[in-house]
Structures are given as structure tokens and as C-alpha cells.
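First, one chain by itself in C-alpha cells, the form predicted alone.
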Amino acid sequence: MAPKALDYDSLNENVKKVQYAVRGELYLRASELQKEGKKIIFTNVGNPHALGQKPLTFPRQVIALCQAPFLLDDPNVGLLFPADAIARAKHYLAMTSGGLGAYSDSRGMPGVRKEVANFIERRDGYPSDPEVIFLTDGASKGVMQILNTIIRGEGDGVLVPVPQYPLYSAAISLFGGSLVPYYLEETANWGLDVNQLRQSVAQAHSKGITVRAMVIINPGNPTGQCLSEANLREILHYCYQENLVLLGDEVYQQNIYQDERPFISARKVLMGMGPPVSKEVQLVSFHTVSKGYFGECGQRGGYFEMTNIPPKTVDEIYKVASVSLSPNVPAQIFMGLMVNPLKPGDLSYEQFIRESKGIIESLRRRARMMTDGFNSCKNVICNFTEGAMYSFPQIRLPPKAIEAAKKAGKVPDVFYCLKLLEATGISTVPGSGFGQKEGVFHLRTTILPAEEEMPEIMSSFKKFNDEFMEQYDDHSGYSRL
């Protein structure tokens, strides 16, 4: 019999070289060991309530009476939730076309697509135009929606730091184009070197690869880096020169842990850079519910603006969002509580700024409760998580364990990864999920576990990895930068 459409070997190839590890072998094994009894430590994911953040209270608030708006009309309403919640609730449900369970416009709400207006307005210091902001099913679709309008084939390709989201290789292999790495320098603190953009794009073009577009991932994931106003400087000047659109991942903006570099937006730097750039350079920059204070990942409430983008194609992203009819509308409503937020003076004011700071100055201490744990152990050496969610400590893998894990069929670092899982129940995504240098190894873990248990966590992994270090040394040398 002829095989069957959706049988393996007849799928469509692209869907095969997806390659997504953040959801990939580690956990899949965690998985198994949770079902068996195990107590496991999702450190995979940037999951910040399955780790136990706490929903802030206002907005929870209002989708709780947006879903469920026969409240409003409850005499004893106001002995339940504040009045600015009441008023806020009634303020988005005249929004929508018929309450939550109605459809949007494809591009989300008007009114919501104002109010992020006003927040990029407000952040940067100049205008934004609500026609050009469209909401999403979080970041990642509208990155994956832009994605696919930029690639027409495999001879297309975009630039991508390296380590990588692997968002970005996943969804470059599903619309068959080529992704075009380029390193950042560990040394340097995950910088970001120009010349290096010049090389791999030489490199492309010597493969007959045409590079049209560039990702930043600002503040980084998983290198935890933020990039200073000099360095988007040159990035946006490069894009300008090689006529690359320039695609902001900015999703983590809130997540900064250091005061020396605070985050400062593509937009912003553009826009202040004048003509001919800041008329010239195609900018497309992401935001989500899912990061930050909110932390509201299973919400999927995202956005992307776009810069310099010709209405016509602004009209096809359009038609394109248009076949998904519209983004969820509870998520448009996140969105524009975390973009609108409430104001000095509001009554629930106190509150929304005592949980909000409290999540990232908590944050902050995890960050170098985290760095400072791993460069005690034997053979790690980790960099300071400057802002995002995440850890990427290098491993310095001595030779035996290297060989153990070519005889045991694995990449070294998910051979590591895995003998950590086992070992401590503490599931980590390997280096080179994301990319790494030849011959160097990594892992990402989230610094999202709650403050008091993270010196057990860290205390358990360096058990674990010094006995590992122990095991494998034979005294000869190791993997390193």
C-alpha cells in the first residue's frame, strides 16, 4: 500500500528538522522520572508561576470580572474587588464587540493596540502608530508570523546570535530558510562584536545565501546579557549598510538585575539616531505578558510594532493574521494592563508596586545567589546573569566524560544534563540546544526557583558536579574557552 499522507516518512522535511530543546530530550526524561515519583526542579522554561511566582492581584483582578462580568452587576461587587479593578474591567469590556468570548480584529483590540502605543511612546520619547502594533498569541507567534513573511526559500537567511533561543532555528527550519549564526564572545561578557556579523554574512553569501534579516535577543536567552546603546548603535548601523530588516526580541525588558546597563530599546536608539537611518532601517520588535513581574506565560498575550515597514506590506502581515481570525482576547486585556498599569494615587497603586518590585528585586538576589553558586564549583565558570531569566554557566568537561559520553551515544553536555537529572532532579536544557563553539559546553537553567530554596538547589548541583569532576578527571585537561 502507498504510504499514507501523514505516515513519517511522508511528512513534510522541513517539519522534521525542527529542532526545539527546551522541550527536547531533558525533558521528556524529567517528565518520565515525575510520573515515577521523583521530585523534579523545572528549570527547563521560562515558567515563572510553575516555579512559584505569585499572579499579581490587580490584574487578575479585572480578567476575573472581564470573564465573568455578571459580577459588575452584583450589588455587593465592591466588597469583593476595588473600584479602579470595577473600572478597569468595564473600561476593556467596551472594547470588545460582545465580552470575552467574542472575536477582536486581527490585529487585536484598537483600544489596546492604543494604550501600547502610548507605553512605547512613553519609553522611548517618540510617537508610535497603533496601525502598525499588532497583538499576538504571545511573542512567539508574532516572531514566527514575521519570520515567514521574510523567508522565500532555503536561499534566504537571517542572522542569529549564538547561543540562540532556539525559537529561532526551529521556525527558520519550518519555512526553509538558513540560518546564518553569529557568535557572541563568552569572554566578553556574551558581547556582541561587529566584525563578526561581517564574517558570517561573508560566509553566507559565499554558500549563495542571501542574509535579509538580523535577530537580537535583548536582554539575552540564554546568555543573560544587555546590550549598551553603543553596541545597538553599531548593530542598527550594520543593518543600515547590509539592508537587513533588524528583528528586537525585547521580551525580557523587565527582567534587568544590575543598574549599569539598563535596557534600552531598538526603537529608542533608532529613532535617536536620525536620518538617513531612522528613516531607512526595517525594525520589528517583540513584547510579551509571559516575562517580567506578570510572568503570565500560559495567558499568551504578546506584540510586535513595526518601523519602517511600506503599508502594502503591513496590508499582507494583515491578511495573513487575518486566517487565524483573531489573537485571545483575555491575553489583549493582559497586555494592556501590563502596558497601562495603574498610577500613583490609584487605590490599588500600593499593592500592584510592593508585588511587582518585590518579584524582581527577588529576582535580582536569585541572579547572584545563582552566578555565584556556580563559579564555586569545580571546572564551571559563569558569567553574571545582567537581565532575562537565565543562567548559562560553562562546564569544562574533562576528556573521560567527554569519551563516556561518545560511548554512551550522547552530545557531552546533554550526557552532563542528564546524569545532573538523575542525580538531583534538577532539569536543565544542555548548551547545545542553543549553539555553542566547537569543543565547549554549557547549560541553560532559569534563575526562577523560589529564593528560599535556591541555596539547596545550589548546594545539590555543586554536590553533584564536583563528584561528577571527581569521577571523570583524569588530570589531562578540559574542555574550555
Contents of the next structure:
Protein chains: 2
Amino acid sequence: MAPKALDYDSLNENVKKVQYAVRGELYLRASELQKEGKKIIFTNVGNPHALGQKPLTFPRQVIALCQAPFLLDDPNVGLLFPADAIARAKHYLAMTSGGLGAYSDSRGMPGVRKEVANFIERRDGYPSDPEVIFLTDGASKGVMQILNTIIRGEGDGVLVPVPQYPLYSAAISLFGGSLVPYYLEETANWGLDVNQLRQSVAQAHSKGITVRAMVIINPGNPTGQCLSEANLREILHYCYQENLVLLGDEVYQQNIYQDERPFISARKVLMGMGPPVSKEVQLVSFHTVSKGYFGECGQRGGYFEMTNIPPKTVDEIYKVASVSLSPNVPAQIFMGLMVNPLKPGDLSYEQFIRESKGIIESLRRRARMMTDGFNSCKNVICNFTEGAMYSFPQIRLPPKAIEAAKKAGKVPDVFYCLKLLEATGISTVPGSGFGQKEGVFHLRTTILPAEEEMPEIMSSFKKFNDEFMEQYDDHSGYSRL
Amino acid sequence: MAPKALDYDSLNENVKKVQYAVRGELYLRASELQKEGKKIIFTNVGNPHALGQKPLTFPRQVIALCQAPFLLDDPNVGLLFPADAIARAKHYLAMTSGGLGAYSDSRGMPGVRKEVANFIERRDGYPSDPEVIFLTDGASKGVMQILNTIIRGEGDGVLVPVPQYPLYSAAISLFGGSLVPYYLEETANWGLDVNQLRQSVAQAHSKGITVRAMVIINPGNPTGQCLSEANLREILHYCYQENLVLLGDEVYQQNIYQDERPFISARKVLMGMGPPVSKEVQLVSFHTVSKGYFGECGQRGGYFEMTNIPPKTVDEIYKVASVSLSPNVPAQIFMGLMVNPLKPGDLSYEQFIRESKGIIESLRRRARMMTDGFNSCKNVICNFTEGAMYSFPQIRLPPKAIEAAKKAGKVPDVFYCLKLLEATGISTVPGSGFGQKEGVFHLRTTILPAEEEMPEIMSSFKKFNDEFMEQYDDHSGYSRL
Ligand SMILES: Cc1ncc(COP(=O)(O)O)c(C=O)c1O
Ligand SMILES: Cc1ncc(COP(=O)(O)O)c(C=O)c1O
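Next, report the structure of the form predicted together with another copy of the chain; the form predicted alone has already been given.
Complete assembly follows, chain above in first position.
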């Protein structure tokens, strides 16, 4: 038979080029082991509820009522739901055009987009326009849509931090563009050096690639750093000079574990720079209901906000969004609930604060436990997780371990992570899945395992690691970084 | 300033080429009129809840409990929820890995995929494998993913019925492929003639296009026809001969309004043909929770099932699905509820049957009212809506109307539909948005307006149409079809 269109050999080559390590070899092996009955600690994906983080009560009450609006007519509704949840459910139902079962406008419901704009205004102190805020099925879908709009072919480059969250490399492959890496400085707490950017752009240029856009992830995944205002200003200035669209992935803006560098949005910094920069730099900022104290990953809710994007382009983005009709409506309401939280005096306010603070404070403690745990291990060094949900320790593999990996036909960090998985059930992602400098190795874990399990996990990690290092150490010494 | 990446002129050309009439000029004008206070009857999108179709009670009870699982521990839960909804909520929660707020496997939850496989087995009488069933955020996303996997460039053609649902033309443009039209025969009740296919493929070939896939929409949108078993067999045989992947869009399989031609799935026909055809033809079938008696468009739930697709290709499709992490979990549960409905004897069964039958029987009456209404109008002829949710009358525009349209700078059917909108508030989609033969004009409406409003809508349509025809008729006679 002749080859068919869905035979492997005849698939779209860009599809084949896509790599996505977060659910790659390690994850598949972990799933197998789980099926065989081994206890697996899944720290490969930032999926808080899967590791025991409880959903906030109030948003879930509201969404339950929105899904079952007939309960609002039931005389017993007050026995199961507080009055403010009932009121809020009515508020959102009134925004829909036929409840949660009707397609909304393809940009999302106007009422929720207005709530998002109000949130941004309160956060940044600059006005925000709901007409350029689009709701999406999670931030991933938004990022993909914007990259698809920008990328025309191999000659179009996108600056992406390395290490990076592999959504970016995957989407750039899928749309046939070129990833232009810029390295974050591990020894400078994963800081971003604008000279690095210049070098990367020059190098791309020499290969015939025009860099058209730049991605920042702030707070960082997998690196956990928070960008300072000064650093953001440099970046924006650079984008202005080089005519780059800035994609600001700010999904972890609520996940901050130190006080020296609070989250500051790229948009706020841009607005503060004044014209011409504030009027010229094209910026798209992304947010989600998956992270922060919501952690509602499975609901698939997000938004992007466009700054300085011409109306004709906004129309094109709207048109393409229309092709898949509308983002899911329940998650639009979650987004509304996230950006328009309860206020002091509201009936459920105390509970909401107790729950949300509890989550963030525990994450803060866990960030510390993990960093300290890693730094207590032989040949492991780890920057503190300032924000986001990840720890990204460097694993200084002895030459003998690298040799053993080669013999086993594995990339060295994959070799290490597989052994870790088999020995302890801890399912991590090798650093090579995010990009790292040549000859330097990492792994990524989330800081999400339950706080009470953390000491045991870290000690089982230490036991594995220190034995591994002992086994492969030839005591000759080797270089780091 | 130099052009920036998100300036209109520098966007991805494929994005600009996308057309999506369902939410195009007519929809935008209708939205404007609505803002100005005019009553608009939105019949442009198959969005049943937006036009008053009530959600089924039982699935909404189950999902409300899944969203608020703490209710299951409340002693009062039985006052608001029946026991079978409580049991079913527990059933689905047990399938999740952390409730509705956790990302699921990127293919969807194994438990729901098993329920889908069981449904397909019961429906078709052939075994179905959950490993090749992927859940999606609505059928649209599935269709787009499969087309993206197939299309490598302009040289790759996809056979699409004309008239068609514009998701197909839009996605093919976006991914840079070539749409190869095959015309449905209006005079043969929108039947599909395999000779037509041959001609279309030959014509494409002469332009250097290799046809790799074929789309069927059964029941049809916008045309409303149901394909017969014999016709499906011819199509599959043709796909076998020509090595075409068949994409079977079967989202309207529950929307059937006559008894002569019940829905039969492409997969069932394929399996019935026996080897070699049944072993060779690559088939992807799509379904959704948006249509049928669920009509849960806003939830964004769907699935696709792959037949005869090599495992390596399935792996690639899984990998790309992973990039956006997981389909939304609540809609996965809606899918479970749809394919695994209540059974006789279940506590809520009577109510479920009453509600679901009520919906389909009313749609059946409305299909008839609309067809008859259109056929009673001057210069309008309309095939009966055998299935799906649409009426697609041919509007025989007099030459003077076509001239007037030209003067107004409008495509003739757009001209007619705009006048209809302004005069009556009925928001339709011009036939040109779906494709039609040169010089023949149509419009599409859904059959979804409330049954009690239907007589008034049809008489206001007739009044407008007959006056329009009177105004432009020069009584000289003109040809049809
Ligand atoms: C940096 C970053 N961006 C975007 C996302 C996507 O999140 P979602 O699609 O759930 O909103 C993630 C998820 O882990 C992430 O880490
Ligand atoms: C023929 C056809 N296919 C697919 C879809 C997409 O439906 P959804 O994405 O809501 O599942 C529609 C929606 O109207 C349709 O008419």
C-alpha cells in the first residue's frame, strides 16, 4: 500500500519536531511504575490539587450554583450555600447568554473581561481596557494563539529564556518558527543579562533569523526567580530598541515566597516608562486560574491582555479565536472569581482568607525546605525558589556517571532522574527538558508535595543522591558551572 | 518606526486568510443593533441554550457535586440532590487525580475514555479501544489538531463538502493547506455523489495538489442531510482506493428528525465492509457535548476516536495534546454523562427521559415548521432538515436585487441577510459563508428559536422576503439552480 496521510512518515514535520519533556520519558515511566503498584510522587507538573492542595470553598460554591441554577429556586439552598455565594452565582449567571451551556463571545464574556480589567487597574495603577483582554482555556492556549499569529516561518525568531517552560519551544516548533535562546545566569540567582540578549540576537541574525518577539517568564519556571523592576525596565527598553513584541508569562504572579522582590507586572513597568516606550512596545501578558491559591488547573481558564496592539490585529486574533467558538464558560467564571475576590465584611471572607493564606504560607515554607534539602546533598546546589512552584537544583554529575549514562544510551540527567524514580518514586523532569548550558545538569521538581510529607521526600532524595554520588565518584574532582 | 511583529502587515499570512462567517459581518452588525436596543433573534450559531433550551437536570446535578465535593459530606445534601446524582458524582470524582482542579492525562481521564469506548461499542456493535479515544475541549479543537497533524503545506489537499461548516475552511487556511471542494447536490436532497469527488480530486491534482484527507459532516451542517449507509460505503470505498484519511464529523448524531435515514456512524459502516477496507482506511470520528439533547456548548467537551491509525502517530498526537496539558475536566465528566446515560429503574430516569425526549421532539416539529415556512415564501426553496440544527433555504435573488447588492458593494446574499436583519432582527448567516455554487444564493438559520416563537418568526421572515422579492422583481423570470 502507498503511505497514508496519518502514517508516521507522512505527518507534518513540525508536529514531529515538537518536544514536551514535562510529560515525556520520565512521566511515562512513572505512569508504568504506578500501574505496577509503586507509590509515585508526581512532581513533574505544577498540578497542586493532584498533590493535595484543596480548592478554595467559595469559588467552588459559586460555580456549583452556576452549573445547577435550579438550586437557586430551592427553598433549601441556604442550608448548603452561604448568601454571598448565592449572590455571586446570580451575578455571573446574569452575564451569560443562556447559562454555562451556551457558547459565549469568542473573546469571553464581556462582564468577566471587565472584572479582569478592573483587577489589572487595581494591581498596576494604570487603566486597562476589556476590549483587548481575551479569555482563554488556560494560559497555554493563549500563548499558542499569539505565537501562531506572529510566526510566519523559519526566518522568524522568538527569544526564549533557557532554562524555559517547554510550552514555548514546543509551540515554536509546531508553528515552524525558530527558537532563539538566551541563557539565564544560574550564579546570579537566574538573573537576566541584557548583554546576553544582544549576543543571542546577533547570533540569530547571522543565521538569517529575524527576532520578532521575546518571552519572559516571571516568576520563572523552572528557575523560580522574580525579575526586579530595574531588570524589567532594561528588557522593555531592549524590546523598544529592537522592535520586539514582549510576551509576559505571569502565571505565577501570586506565587511569591520572599519579600525583597515582590511581583511587578511588565505592563506596570512599561506604563511607568512613559512615551515613546510606553506607547510603542507591543506587549501581551498572560495569566491563569491554574496557579496561585486557586490552583484550578483542570478547569482550564486564563486570559491575555494586549498592550499597544493595533485594532486590526486584535480583530484578526478575535477572528481566529472564533474558529473554536468560545473558551469554556465555567473557567471564565473562575477567572472572574479570582480577579474579583471577596472583600472584608463579606460573609465568607474570613474563610477565604484563611484558606488562601494557608496555601501560600505553606508553599513558602516548602520552598525553603526544598532548597535547604537540596543544598544539603552531595554535589547538588540550588538557588532559592523566590516564586512560582519549582525547584531547579544543579546536579554535578561525576564523569563516571556521565560515562555510565552514555553506556545506557541516556542523556546524563535523564539517567540520573530515572534512577531517582526507580529508587524513590519521585518523578521529576530532567533539566535537558528545559534547556541548560552544555555539560551542566539539573532536574526540576515542584514544591507541591504535602508539607508533612516533605521531610521524608527530601531525606529519601538525599539518601538516593548521596549513594549515587558515592557510587560514581572517583574522587578525582571535577568542575562545576 | 519599523514595522512590529504584531502590526497587521507583518502577521502570519495564514492567520489573515482565515474566514469565519458564522461570527462575521452579519453577527457583528447584529451585536451592534442589539446594543442599540433592537431585539435580535440569534440564529447564526447552533447554540441551543442561548435560545432557551434548558440543560438536562441530572448531568448538572452531578457536575455541581463534583465541583463542590464538600457537599457530599453535608448531612443536608439529600435535600437538594437525588441519590443517583450523588452516586454518580462519587463515581467521577474517583476517576480524577485530585478533583476537577487537577490537570488530567492530556488524552482525558482513562475512566471517561472507557465509558466512551463502551458507548461506541453499544452503538455500532464493534469493539472500541479507549487508548485511541482522546477527549478534547469541544469537537472544534479535535478537528483542528488532526488537520494540523495532516497538513504539511499548500500541496496537501483536504476534500471538504460545499456547503460546509466553516471550521474546516478556516482550519485548513490556518495550517496552510489547500481546501478541495466537493459539491453536495441540492436537488438530490444535498446528497453526495462519488463522481463529484473524483472530479474534484482530478482537478486538484492538475493544480499540483495531493488530496490526503476527506471530511464528511453527517448529519450535515449547514445542509441538514443524513448520509445513507450505501452512500457511506461508497465514500469509504473511495477513501480506500485513493488512500484518503476520512474525518467523520458526527457531532449531530443525536439530532435526527425523520425515520427513513437514522444516523449510522462511518466507523460502523467501515467495520461492516470487512478487510481489506476495514483494516486499511484511516478514520477519525468526532463527537461533542455541544449538540443533541445535552446542547452543552459552553462547557467545551468533545472526543475523537481513531481507527487504523498507527501507534507511532497516536503517540505524536498525544505529545502535541500534552503541550496544552489537558482538556478541561468538568466537560470530560459531561462527556461521561452523555455516553453513559441513566438507565430504566434509576431514580432520575423518568425525568431524564422526559427532558431529553421533549427537546428532540420539539426540534423535530421546529424542523418541519421552518422548512414549510421557507417553502411558502416567494422565490425560496428549502430541503427538509433531516438532521442537525439548521435550515439552508435557497434564495432566488432577482437580477435587480443582485444589481442593487453590487451597487451597495455587498455580496448578494450578504445584502439580503443584512436587510433581513435590519427589518426583522433575525440574524442569519449568508450562504457564501459556507460555500455554494456560482450564482446560487442561500442563507442559514438554526431551527433553535423557541417553538412558541417560531410561527411569528416565520411570518415576519415571509413578510420581509415577499416584500423584498416584490421590490426587486422585474417579472421577467430568471433561472434557478
Ligand atoms: C510558565 C507557565 N506558563 C504557562 C503555563 C500554562 O498554564 P495553564 O495552561 O494551565 O494556564 C504553565 C503551566 O505549568 C507554566 O508553568
Ligand atoms: C459540523 C460541526 N462540527 C463541529 C462543531 C464544533 O462543536 P464544538 O466545538 O462545540 O464541539 C460544530 C458546531 O457548531 C459543527 O456544527
